[in-house]
Amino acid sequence: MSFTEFRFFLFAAIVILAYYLLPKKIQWLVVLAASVIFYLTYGWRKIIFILLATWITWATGAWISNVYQKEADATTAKKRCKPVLLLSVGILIALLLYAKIGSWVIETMTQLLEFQQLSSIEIIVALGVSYYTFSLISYLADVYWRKDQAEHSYFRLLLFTIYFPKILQGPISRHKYLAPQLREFHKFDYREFCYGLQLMIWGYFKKMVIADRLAVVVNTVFGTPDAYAGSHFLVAACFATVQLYCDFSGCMDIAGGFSQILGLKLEANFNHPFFSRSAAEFWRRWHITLGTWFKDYVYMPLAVSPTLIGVSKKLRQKFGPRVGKSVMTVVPLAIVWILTGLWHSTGWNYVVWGLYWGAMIICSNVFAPEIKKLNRLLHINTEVGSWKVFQMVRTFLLFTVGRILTVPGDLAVSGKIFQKLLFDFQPAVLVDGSLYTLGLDRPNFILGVLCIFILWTASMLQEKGSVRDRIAGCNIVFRWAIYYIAFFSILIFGMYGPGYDAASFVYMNF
């Protein structure tokens, strides 16, 4: 059951009505069920993982909480614990690499070794793995750190894993943030509501007006890269991002606004990314739970690791100190980047998203006095807004070209694309009418392009302020006119209907 199917309407309706009404003390009870039930529409064997994975996690963080009440010595808890810390980890992402590559292993051994009876077996992919996963794992470590209580009730633990707002495509919740808030009582807000229900409106508007709709050139043209010029690829590239950012975000916000309507509030996934004048700070706008998960529990502690700090000190001995110094951002930076690609998938073109990624943030950390003194010779100056504006363009089209090693899978196929936009392409197509034959008509294209515009105007009203909290001062006339509009606009304009699919996310795959 996906956020764009009508009995997810329906669902949510029943949820939300039962959730107020039933009594309070048993609104996590209510949460809990159905949130199972919309695990389970997705198939029953898929549920056993993560009713495994949140047992191993609850049984693990109970017993480290109870070690540190009866250990009277802290560092003496500590090592006692690392050991089945490290343990219940390694299952964690056993568990996880046999979603992400077990159909890969199968496959090459049945090549390989010409064992057709592994061809038979089938991988289970638990729904959500790669998100509940992480947060798991994040919150084993806070108990181990001290930094969070462990949760004594294993229905707890699970509700919070399992929550379905979130199960599609995250955030990547911490326990500390989020189980404060299940367990809490809630009573009915009619402005939080109204505000929930706007922001999911938005969600939609963005998932099934826009992406949906750019989707379909993207899907043409990348379907068929023979088919087309470098200026094709170049304007279904672009389309590309937004799609992304459209699909991804949208999903966030129909999750984020559905519980703003329970009385939760979840973690912010994306803050405007492409007003981002760098790579770096792209990413602290882009997938933000993904980025701090990374920064917390693998950038921190391999910067602060004794072996890498030894390792920076003979460097910083043997070529200065700018050498040793730049040790200690390099080599976590290059983990971080190279994990993060493994956790989109397994495939080389991801491999080398990571590291094109990792290069740029890495390049533009150590060679920055470089950069400076550069800027300072061209007598550039960073200041003005056509600078900004450049910036953000860069940011835009350097996520653009990362869009091109991923979209077609298959790094071959990018390396034409890269030749056709360099070799082939053919600028007279983006003023002949040929766009209009991609899959969208001259009215439907020319619609997701103002859709862009649409998108773009309100991003910018909402690094101002809240758009929600200039609406909710207007008159009632006038705003209800905008929630008519938008909802409206959806039913009009929205990409479903017969033969078309809307169901699935981009994001439901990781």
Given for the second form:
Amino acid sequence: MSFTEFRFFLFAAIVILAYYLLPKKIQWLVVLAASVIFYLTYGWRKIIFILLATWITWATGAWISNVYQKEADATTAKKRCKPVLLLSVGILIALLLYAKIGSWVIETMTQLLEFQQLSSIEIIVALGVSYYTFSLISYLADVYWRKDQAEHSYFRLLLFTIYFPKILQGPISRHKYLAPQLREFHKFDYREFCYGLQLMIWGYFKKMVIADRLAVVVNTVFGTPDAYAGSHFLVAACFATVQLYCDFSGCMDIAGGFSQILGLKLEANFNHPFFSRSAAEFWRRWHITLGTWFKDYVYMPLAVSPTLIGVSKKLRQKFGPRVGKSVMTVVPLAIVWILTGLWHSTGWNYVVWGLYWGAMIICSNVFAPEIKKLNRLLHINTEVGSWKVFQMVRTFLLFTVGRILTVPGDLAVSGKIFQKLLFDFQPAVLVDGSLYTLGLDRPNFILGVLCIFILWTASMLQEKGSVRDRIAGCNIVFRWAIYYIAFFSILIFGMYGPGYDAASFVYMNF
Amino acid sequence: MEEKVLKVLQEECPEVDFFASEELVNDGILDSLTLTTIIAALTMEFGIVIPYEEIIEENFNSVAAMAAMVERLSR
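Form predicted in complex with the partner chain structure, per the form predicted alone context:
Next comes the full complex, this chain leading.
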């Protein structure tokens, strides 16, 4: 059951009614039951994996907590717990790898060993495996580092893991943030209900009106790369960037809006990333929960590990402070970005994509003094509006280059596209009307561009303050006019044509 | 201790105004890159090991908090 299916609306309505009409004591059980039902709609076998992963995590967390309570010496307790923690995290990662590379391993082994029986093994990919695995690892690490309390009830931890609005595409929730909210009783709040509904409508608008409309052009052009010129790819790649943003952030708005109706607040996953002035800032504003996860559980532990500090000290003595400092930035960032690429997919295109962003962020850090000097030398005032706009456009284009690396799914095709962009651009395509032959007719294409403008305007207003607060402050006629326009624009302009698969979200595959 | 810590911090991160706020991490004055630089500098200068559970906002929000942490870990 996807957020865009009609049966989801019925399901959501029943959940909201049961949540507020049944006794508050069992609110968490209502959400747990709803989440299990939601998960089961994707097949009963998938649920075994999430139940198992949660059980391993719960048992380990409870055991660590027990050791910490009984052992008087904190250092000894930590030493006792470390192997168990590593074993559990290892099992969680093994389950993740099974889902991620299981098919590839079987395929390779079948080819290498010529053992055909292997090919009959079916790999079951648990829904949301990348998201819940990371949430569970963070929970275990936090319990181990005494930054969070262990959950005593298995079913409470299961609710945190399987909570259905976030299971499809995240956010990668932290237990210490979400679990207390899931424990509390929630009274119906009309304001929260309206705000949640508004956020859901905005999410559906982004997903069904913008992302799915632009996806038609993206799929047409990237699906038959030999048939198109560089300018086609420029338009399609820019559309692919906006499409991914609207698809992913739209899903987050639907999940966040529904949670708000239940009185729950999910972590923000987006903060208008295309207003970022640098690659590093972009990744602090795009898929925020993945970025903070890598920062807290990979980057920081690596960067402050005694081994790396020791290496940094030696290099500092030999080559000076700058080299010593740089090694502490370069090594953890390189590892984080390779892992970020692999988190998305195990293909080479994602490895290169990870290296592309990693190299950019590492260079901007390591060469920050030179970049500053160059700006001074060229008399560039980095605080004027025009320079800020330039930086934002640059961020958008950098992301678009990244999309060209990943959308075709084959590095050789990506290479061909870059070649066409440089040597076979054919600018006339942009004005001779052939853009209207890429799957969207003229009115639909213009509507797509208009919607991007609406998105940009809304984002600008959101940067200046809450748009929902402003709408709430308007008179009732204007307020309801906005709601009706938004609602009917989804009904009228949403993409439902033949061959359109409303069930799939891009980030659901990760 | 506070003076010693401040000296190390100013040498390592001359661009940071450590008195701009009493919540250096929460206010975004110290980002993760600056934090790792500070942790490495304190580790090298005072010969301490800062366990990961000590790396929380409260221990790095001010010079006084960092000095208190160094003092505690030096014992």
